Structures are given as C-alpha cells and as structure tokens.
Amino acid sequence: MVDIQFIGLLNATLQAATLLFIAALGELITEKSGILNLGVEGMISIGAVSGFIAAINTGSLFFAIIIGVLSASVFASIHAFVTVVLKQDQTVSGLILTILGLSLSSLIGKKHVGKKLDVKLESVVNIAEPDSILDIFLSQNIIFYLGILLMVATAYVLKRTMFGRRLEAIGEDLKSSDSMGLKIAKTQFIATCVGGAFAGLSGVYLTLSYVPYWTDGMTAGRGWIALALVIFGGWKPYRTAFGALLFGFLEALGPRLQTYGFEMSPYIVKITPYIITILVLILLTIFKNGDTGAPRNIGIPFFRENR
C-alpha cells in the first residue's frame, strides 16, 4: 500500500506534465523547422475555449476534441503565413499570437464562463480509489496515452523517415537545403500548423479533463512553461518528456507544500521550471561552449534572392 498523499501528487504530475508536455512537443516540432513560435499560451487557450464549447453545445467529446485542435492550428496558420510567406519577424509574430489568443479566447468564451460541462474526459480505466502506482497510470484519460504515442511517433519521424530529416536539415541550414531542393516554406508551414494542433490538444486537456470548465487566464503561463521545457529538454522529444515530467511535479507540489510541513510559498515552486531552464543555458554555456542543440536556423526567415 502506498501513502495516499503521494498517490495524489504523482496522479497530479501526471496529469500536469501532460497538459505541458503536449504542447511542448508541439513547440519542438515547429522549432526543429527553423520556426519560432512564442504564440504557444494563446494557441493553448484557443484550443482550450473552442473545444469547451464545441463540448458543451455538441455533447461530443470527439468532436470537442477535433474543433479544439482544429482551431488551434488554423490559428498557428496566421503566423506560418506572417513568417513563412511574408517572411516578418518570428519574435514579434509570435508575441502578438499569444496576446491575440488570450484576447479572442476571453471574448469567444466569455458567455461560458462558469458553465459546467455535461461530459468530460474520463478514465481509460475505471479505478475507484487508486492505491498503487500502476493504478494511477492506468487511471489516466485517453489523451495522456496519446501524449505517450505522439512523444515516441515524433522521435521516431524526426530520426527514421525522411520528412524527419528533411526538417532537421531546413531548420540546420536553409541555403543548403534549398540547394537540394527541398521545399522550405511547405515544410516550415506545415510544421507550424502541427505545432498549433498539439497546443489545441494541450487547450482541449486543460478544459476537458485537467480543470473542467472555462474561465478567463486560465492557461496561467503554461505556453510559457511549455516553451522553457523545449530549451531545457535540448529539442529532443524523450528529454522534453523527462522535463515535463519534473515540471509536472513541481505545479503539483506548489498547493500541497504545507500538507508536507514547508511554509515555502507556491509562487516560488512557480517560478522554479523558469529558473532551471536558466540553469541548464548556464551550464551548457560553461561546459558545452552555449551548445543548447538548438536548430541553427531558429528564427531567421529565409530569402532565396540572398542565397
């Protein structure tokens, strides 16, 4: 038998390190392209709201789950074609993203505010009262086993078939890649909007099953968390996993410290993930000369006329 507390707080990392790890992994697909995104919190909460309500008038949670994707990645399209056709800044695109997102998504949800939902995500297995650790795994909803599929499908794309290597190659070095004829502005499209799809999934989580219901600033940073967590995890999906896994634990940890006897403030548990993230550029800087395993690429649009 296990202590009850610690059932309670690694069913909570679980179900934390998925909300960020999806979105994250999203991240790390658009970056591996050349792409940056920091558009991830609004995307997060277009998908979170669209799939709320698609949930609440529909009854569906399959279509709940569809429109909440959907409409995060149509949403990311706006900055595949701001930086990939228009060839605008990555940084600035991606910043008004988030705060368009945030914007839209508090006026499209703004009736729904409160609501409670007829269906929401529940669990593959239908345990009770969860008393062992494989208990709390197998208690996990549909989209936490997905997460784990996507997480191995993506490192095995990246690595074994050759859309894999052909985003590497572009978002390593656009000159050469357009010099073997690669399709650039398709690939870094592409890899946006899929980039967007899982942060819709991640939005469709938070409503669905994480907190059940739609209210205004509910994402709280978690675009920002999922970005940090792609840096820390060196752009490679099992290692993204891992820093999800522990960013997970340190949200779950920050309500239940003084049931554990710390006075420690939850704002400071909040921080953490940013601080770490810190950390790991400081070390790779003194031990790896700044080698972060960034693709080189990252943000710099690419013009042929200048090849």
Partner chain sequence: MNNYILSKKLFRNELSTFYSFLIGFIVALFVGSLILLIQDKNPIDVFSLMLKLSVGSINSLSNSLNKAIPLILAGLGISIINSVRLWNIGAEGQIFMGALALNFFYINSSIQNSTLYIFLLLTASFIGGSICILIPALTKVLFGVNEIITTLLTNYIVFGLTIYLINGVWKDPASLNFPAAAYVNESVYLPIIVGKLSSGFLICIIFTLLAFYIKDKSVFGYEMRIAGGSELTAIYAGISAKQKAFLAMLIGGGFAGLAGGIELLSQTHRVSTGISQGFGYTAIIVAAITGMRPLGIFLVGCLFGALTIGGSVIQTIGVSSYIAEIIQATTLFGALVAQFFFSYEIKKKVENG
The other form holds:
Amino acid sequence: MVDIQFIGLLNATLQAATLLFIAALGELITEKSGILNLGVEGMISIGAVSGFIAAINTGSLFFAIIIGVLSASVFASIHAFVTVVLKQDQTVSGLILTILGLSLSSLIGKKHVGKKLDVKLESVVNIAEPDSILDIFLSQNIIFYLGILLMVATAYVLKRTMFGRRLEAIGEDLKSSDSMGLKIAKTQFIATCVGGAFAGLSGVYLTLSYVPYWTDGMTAGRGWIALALVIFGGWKPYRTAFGALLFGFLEALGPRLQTYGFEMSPYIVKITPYIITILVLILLTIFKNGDTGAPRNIGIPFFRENR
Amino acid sequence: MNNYILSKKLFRNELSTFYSFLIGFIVALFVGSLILLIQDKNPIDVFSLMLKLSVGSINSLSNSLNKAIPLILAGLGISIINSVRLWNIGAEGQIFMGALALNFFYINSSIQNSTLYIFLLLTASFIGGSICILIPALTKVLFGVNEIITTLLTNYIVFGLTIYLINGVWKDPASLNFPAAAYVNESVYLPIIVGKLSSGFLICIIFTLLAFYIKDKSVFGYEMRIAGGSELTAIYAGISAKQKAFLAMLIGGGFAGLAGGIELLSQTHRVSTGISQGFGYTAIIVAAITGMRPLGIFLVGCLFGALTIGGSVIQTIGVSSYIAEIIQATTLFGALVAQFFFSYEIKKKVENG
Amino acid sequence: MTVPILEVKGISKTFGKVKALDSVDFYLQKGVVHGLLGENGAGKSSLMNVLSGIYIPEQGTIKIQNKKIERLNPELASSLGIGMVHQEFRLIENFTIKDNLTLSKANIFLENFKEAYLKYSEIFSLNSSYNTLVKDLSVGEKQKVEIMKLIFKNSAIMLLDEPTAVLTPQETSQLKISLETLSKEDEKTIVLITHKLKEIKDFTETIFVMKNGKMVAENLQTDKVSDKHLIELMMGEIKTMSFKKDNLKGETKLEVQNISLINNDEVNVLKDISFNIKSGEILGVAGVSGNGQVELSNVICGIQQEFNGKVLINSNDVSGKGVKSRKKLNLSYIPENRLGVGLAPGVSVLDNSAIREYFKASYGPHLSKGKMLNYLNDLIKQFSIKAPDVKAEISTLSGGNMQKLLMGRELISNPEVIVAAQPTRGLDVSAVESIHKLIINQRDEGSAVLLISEDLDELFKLSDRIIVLYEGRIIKEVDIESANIESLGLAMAGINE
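Please move on to the form predicted together with the partner chain, as the form predicted alone is already shown.
Full assembly next; the chain just shown is listed first.
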C-alpha cells in the first residue's frame, strides 16, 4: 500500500513528463540535423487542436491521433521550407511558427472551446484504484508507451543506423557531410517534419488525455520547456527522458506543495525548470569547454559556394 | 538533374526589404481573406471594418498608436542588439521586468514632483530591462553561452516571478479574483496628448530617433557594426568586441524594459499579467521584417498596432481576433520567401567543354 | 609507357582577368606517387579543383581510364575514383573514426569494416581504436584518417593537398612509408601537391612543376633531377626588372628584440627573433606560411599582447600595449587575412574604409558620415579603387579592389612603420603591380616596411634585406645584393648551407 498522495503525484508526474518528453524528442531529432525549430509551442498547439476536432467529429481516437500528428508535421514543413529550401534565418522562422501556430489553432478551435469529448484515451490496463507504483505505470495510456517506444527507437536510429548517423553528421558538420555526398536538404527537411509529428503527438496527448478539452493557450509554455529539455538532456534521448521526469515532477509538485506542508510558492516551483536549464547550459559551457552536446552546425543555413 | 545552381546575389536592391515587406503583407492579406471566406465572412467588409475601427477616428487611431508603443520600443531594442549580430528573444520578459522594476521603485519611494517621479520611474523600468538581460549578456561575452536560448528562457522566469509577486507580496487585496498589484497613483499616469493617445508615444518617437542615431550615426554604432561583422577585425581595429556586445545587450534590454514601464504608466496602471500580450514576440516580427531598421520598425510597429486593435474590435461581428496575429505572422513568412529571391538567384549551369 | 590512368590536355580556366590555368597538360600513371610542385598561386589548387569536378574548365579535355569525360562534376569525379584531401580537414570532430570512414555514400567497406580498418590502420600505423572520437586525435592522426577516407571511398586516384604542412618530421617520414605501401600494394595513384622541395624529392617518383598557371615541367624523374633545377623551375628566373634600390635610409623606426612566443597549444611558435628596420627601408620576410609569420605580425601590431621580448616603434617601447598605442605612433598593418581580419565581412565598403581612423571622423559620440565619405572618396581617387556602391557589402568588391582599399586605408596617412603580410596573394598581375608601386612609394616617403611574403620574386623586387623564417626562427639573413634565389629557396625548406 503506497501513500495515496504519492500515487497522485507520481501519476501526474508521468503524464506531465510524457507530454514534455515526446515534443522534446521530436525537437531533438530536428536539432540533430542542424535545424533549430523554436516553433515547438505552435506545433503542439496545432496537433492538439486538430486532434481534438478530429476526435469530436469522428469519435475515433486512432483517427484523431493520426490527424493531430499529420497536421503538426505539415505545419512544421513551413519551417523546413523557409529554412532549408530558402535558407532564411531559423530563429525568426521558428518564432513565427509559434506565433502562427498559436493563433491559427485558436482560430480553428474557436467553435470547440469548452466542448467535452465523449471518448478519451483509456489506460492500457484498467485499474480501478491504483495503489502501487506498478499500477501507476500500467494505468498509463497508449501514448505513454508509445513515448517509451519512440525513445528507444530514436536512440537506436540515431546511434546505430546509417540514416541516423548521417543525420547527426549533417548537424555536426555541414561541409564535411556535403563532401561525403550526404543529402543535406532532404535529411533536414525530413527531420524537421518528424520533429513536427512528435510535437503533434504530444499535442494530441494534451487534448485527448491530459486535459480532455480545448481552450486557447492551453499549451501554456510547454513547448518552450520541451526546448529547454533538449538542452538539459544534452541532446541525448535517455537524458532528455530523465529531464522530462524531473520537469514533469516539478510541474506536478507545484500545486501539491501545500498539501505536503511546504510554504514554497507553486509559482516559483513552476519556473525552476527554466532556471535549472540555464544553469546547466552555463555550467556545461564553462566546464566542458563549450561542449554542451549541441550539434555544432545548428542554426547555420547550408549553402554550397559555386564558382 | 542539378542543372541549376543557386548563387548569392552580390548586389541587392536597396529597397528589397521594403518590397519584401509589401509582398509579405499582400500575401498575408490574401491568406487572411481565405480564412475569412472559409468562415463565410466577406473579407472586404471585415478589412474595411478593421480599417475604420483602427484608424477611422482620433480615438481608434490613438488606441492603435498606443498599442504600437511596446512593439516599437521592444523592436528597437532587438535591432540594437542585432547590430552586433546577436538575437534577443527575451523582449517579452524584459517588458515584464521593466514593469516590475518600476513598481518596485514606486513602492519604495515617494516623490512629490510628478514629472520627475515619472521620469525616475521610467528610468527604473529601463534599468529593469537591462537587469533582465544581464545574465544572458554576461554569460554570452564571458563564456559564449548561446544568447538565443538564455534570453528565451528568461521570459518564463520573469513571467513566473510576475505571477508570484502579484499573487503574493504585491497582491492588491482590493482586486479580488484577478491577481494584480495595487494601482499606481493617478499623479504618475502618463498624460494624454490627444484623444486617447498617451504621451508614451512621444517617448517612443524620441527613442526611435535615438536608436536610429545610435545605430547609424554614432561612433558606438559603428563599433558595434564592426564587432558584429568580425570579432577579429574588431580586435585588429582596437575595438573590444565583447564590450560592445555587452553594452548593446544592456541597452537593447533597457528599451524593452521601458516599453513595460510605459505600458504600466499609460495602460494597465498596475502590474498584472496584462502588461504584455506577447508584444515581445511580435516585436521580433516587426524588427526582422524591417531588416532591423529603426525608422522601419516605427512604421511597421504602427501598422501592427493598428492591426491588433482592428483584430480586437472585429470580435464584435464574430470574427476571431486571431486573424490579426495570423496576418502579422504570415506577413513575415511571405517577406522571408520574397527575401530569398532578392538575395539569391537561380542560374542555369553554363555548359562549356 | 603505359596508358595513363588520368590524362588532361590543354586545360584553361580564368577567373575574371586572371588565367588560373593556361593550357595545362597533366597525366598520372597507375600505382605511382606523383609530385606537383609550385609556389602559392601557381595554379596547383585550381588544377586539382578541375580534377575533382569543382571547377569547370573553359578549354581542354579530361580522360579517365582512357575514357573521355564530357562534363566532370564532384559526384562524377568521386564515382570515377578521384578523391582529394584538402588542407582543412573534412572530418566530423565529434564522431568516431569509424563513422567518419563509413558514413560516406561511396563507402565500400560496409560489411568487412573491421578487417579493412585493421589493414589500413597498420599501413598508416594508426594506433587508435576505430571507436576513438576524431577530436581526441592529434593533427597527424587526423591526417591519416582523412587519407583513409579516400581508401574507404574506393578512390583510385588520391590528390593530397599539402599533406605534410601539419605534420612533425617523424609523422612526415611515416606518411612517406604509408604512401609508398599504398601505391605498391593497392596500386593507388597518388598526387602530392606541395611547395616543399625536400618532401617532393623524398616522396615521389615523378614530378610536375607549375608556375603562373602553366605547367613548366612534366614527368621529371625524381632521382634524376637536382634541387637547383627544381627551384629554378618553380621560382623562374629572377626578373631583373626591379625597383631602384638607391633609397636613402634614415633612423631606425622599428626595433624587435628577442621575441619569443608560446601559443595556446603550448607550441613555441616564435624563437628569439630580433631585427630592426630603418626609415626608407624594406625588410622582406621569406618563408613558407605557417612558420611564425602571422604570430610575428600580431606581436608587432599589438594584437598579441603577451610575449617575451620587446617591440619599439620610434624608440618607444610598446610591448604589452594594445593596437591603439601603435596607431598613435602611426604604424599600419596590412594583415594576411584580408577579409576576416583586415576587412569585416558583411559590413559596407564605407564602414570598412574607416576602420583605421574612424575616430578621426567623430565629434564626441557623433560619427560624421560626411567625413567618412570624403575620406573614402580620397581613397578611391588616390588608389583608383573600383567600388560601384560604397554602401554595399565589402564582398561586392573584387579581390584586387579589396586589397587596394585595405592598403589605401592603411597608407594614406603616411605611416612611419608598415607591416604588410602577403599583400599580393591571389591578385592578378596588374593589381600586383600597382600594390608594389604603393609599397615603393611609401618606402620613398620614409616609411619602414616589414614585407612578409612567400613570393620570392616579390621579395627580391622590393626588399633591401631579406630574412627567412623557418619554424619560428630566423634561419637566414641577407642583403639583397648578396642574396641568391637558390639559397633562399633552400633556407625556406629548412636547409641552410
């Protein structure tokens, strides 16, 4: 028998972490290819709203997930087009993607604000009253397990497959990759769309499970935390997962602090992930001689000088 | 395959930024129209209503210009920092920090002369903005920590701090459900010039000229340009590139902080989450779209201010206010696409044997 | 003679007005180590870029394996087995040796990587596991990986651009053995591109020599050709057309005393350097680049402030002081790296023109655009610079005009001391001529000039005295009257008889 409050905290931690992690993992893939996409918040939002609308209209959760993932991926292709094909500034483009994503999803979702969903992503194993840590894990829904699967798959693809190694090679060193004959534009385009798809999945998780309704601005800065997570995790899938658990824990802990008898403000707890990330970034830069784990050629548009 | 090569154009039309903006804006209006059509609204009706309600009368025009103030000031700050080729994604946080610093100074002081008081309060907000960017600036010049990420993250820290303060020590007991700090005294409100136009707009004009002067006419601006162009050239010329970068960041942060101060003294009159509604992010669009030119930022800032006002008023006829944001964002995307064709050319490969 | 594995005939390539390659013939025999000798700017790199498909020549034919190739591009060249090692490595630092060797699209050792690695790491005596990160390797080891990359890409023809420039003497002799093994056992065709005489003699079986975009000697048997002959070919005859050397020398303007410098990698890059230059005198510094020239000029000009020894300008000790102290004493520095140090890329022509004296166009914090423009217009007139739009980025100027702008900016104030590093590198003949005249004019105005150059013609033409830098040390010092080109060439290669 585990403390009931602890059960609630753990459950909330896992849910918050899942949401953050999947988006962060997608951004990790994008960044590994050398493309910085600051549009995570916008992509999550697009995934969330389109998945929600699809679920409302069709009642099919499977279909809703597909729609959410696809639409966020297509949305991310705007960034891919502007930065990879047109070689424009990645910072600007990504930020605008966030602004556009937030406003567009608010526009699309306007009619559906406050609607309640008839269907909801159910637990994989139905446990009425979870009272052990194992129960908590078992009572998570399919996207949680999908997240774990994606983590392992991403780590495997990046480290062990030719495609993954080449993708990383491009983000590390554009010139060398070009001299190796690697297809830079194609890879970066794919990586950006995959990043969008992951953010879309995260968005679907938000509206189909985490808070099963739609309202404006419900992403509430999670896209930015996901970006921070990638840095915190040193661009490594497993460390990013650990970071997601930590940040998810902090998010879950905030509103529960008082029940534990702490006088700390939940608002301060909420900003700790950002403070931790800045500290980690600074410490890594100082002590690892600037080697934060970031892909070395991130943010640089590739252009082969011809004569 | 591969019969075409992409090459950078040596000479770009001087007005290419302006043309790109125009093209982007037209594209954005087109996209906006499409969205409206999908929603069964007549775009011409909606846009003319927006136009009427944003610039059609003294009051609506002054509302628009009031909205432009934070966009312009934060945009100017971003453009100054960009002189050394650095990004400031933290204007949103700096705006809040400016308001917090102003309120902090206000709570802990009492000055009879209200003109002097306003001046000091606004100075405090400027300093607040600088403080907000201090850590990103220091870590950038000392260790080379990526300023895009650090300025971005400070937004959320400052926002969190704001919520903490207005729910805690600064919470106004009179404001029941809506967390906010107490109102400042009416004596420190920024006076109205005409209609509803705040005198903050005058400050905004002055700072636009100031930013223009700093960037284009001053020794400091020149040194920033050289430092931004190449750190090695700066060292060769005897210019401390790091010092210029540091100062540029503090000044740029200060501009955004001032925007928060003016917003507080002219619009909200107290610290609340309403100090900024994403002005710091929209300011990035404004700055980027004008190629970081202060006078351009002023004009586009006014236009975007009007768009925002237009967007918020058309809600009355059942059109989402987000149409304004979508137009703003799409303008920049359209401009980026146009910019590509101004800076690159696609040539057919020369055949020779 | 067997059919060459690669044969090019009558290759010409021009950039603007410069003939980089002038009807060049070149041919390679399978399994042989070839040498391609020539000074900087002789056209070696251009020829290699043609062979690897980067430049498309205007004229000439290319035959590979006796098959005529109509239009070579980088992908085609690579698939035909032409591989090149550039001077700057194309290695991914954060990746393992294995990744760097295998990620290329053309990798042939996918299945049997381990055996292949074993074989070739032995040939190169590379004692690192293939899981070692490239960034943890020494420069010499990286070089080995870079060459191995070509083998893994199945390149039959390996073009090595100055491969020994970064190697220690031990590594160099090791590389020699490795290349011999490759050419004999794997029948690799190797081209060693270099301007180092000693190595071309040591490494190769046959030598080609280029000068001024032309192939001046083909297929010389290495064991039958003398050093002297090679130097004559490479340097050409000294043109007697030189400036008058009856210049009047005055007071000592620049004094350099016992300069030593240890760089960040703890390498002793300058060793006890002393010299002085009088007013109206040009001291030439000869030497292959990378022998301490950049460091020496940085020390003299105040960019490198921590060093041992003293720098005196007009008898004022400026050691430990910065760039501005030199400017006050009217020293001008024309750095080797034109765009990136001397000029700021991405910044306008106007801004770049003012870098030396922008503070003279200021009133307090105000910078007068008018004054800057006047100054630039003076420069444009006096140094006949072609600048179509002064507000456009500096990169809109041609190389020659960039250099004229840089020189003009540094010379217009009649400096007391001038440090000019490689002032004519990469420029066409007419631009070189006008820059030489500028330097001579300055000499006659009474400046003390330190002229750093790899081009011996230039040094002979302009200098009053010449010193040769080799591995951070002055290995030779001669007056121009008693100098001869062979002994200087040998000294540049580290041989001082």
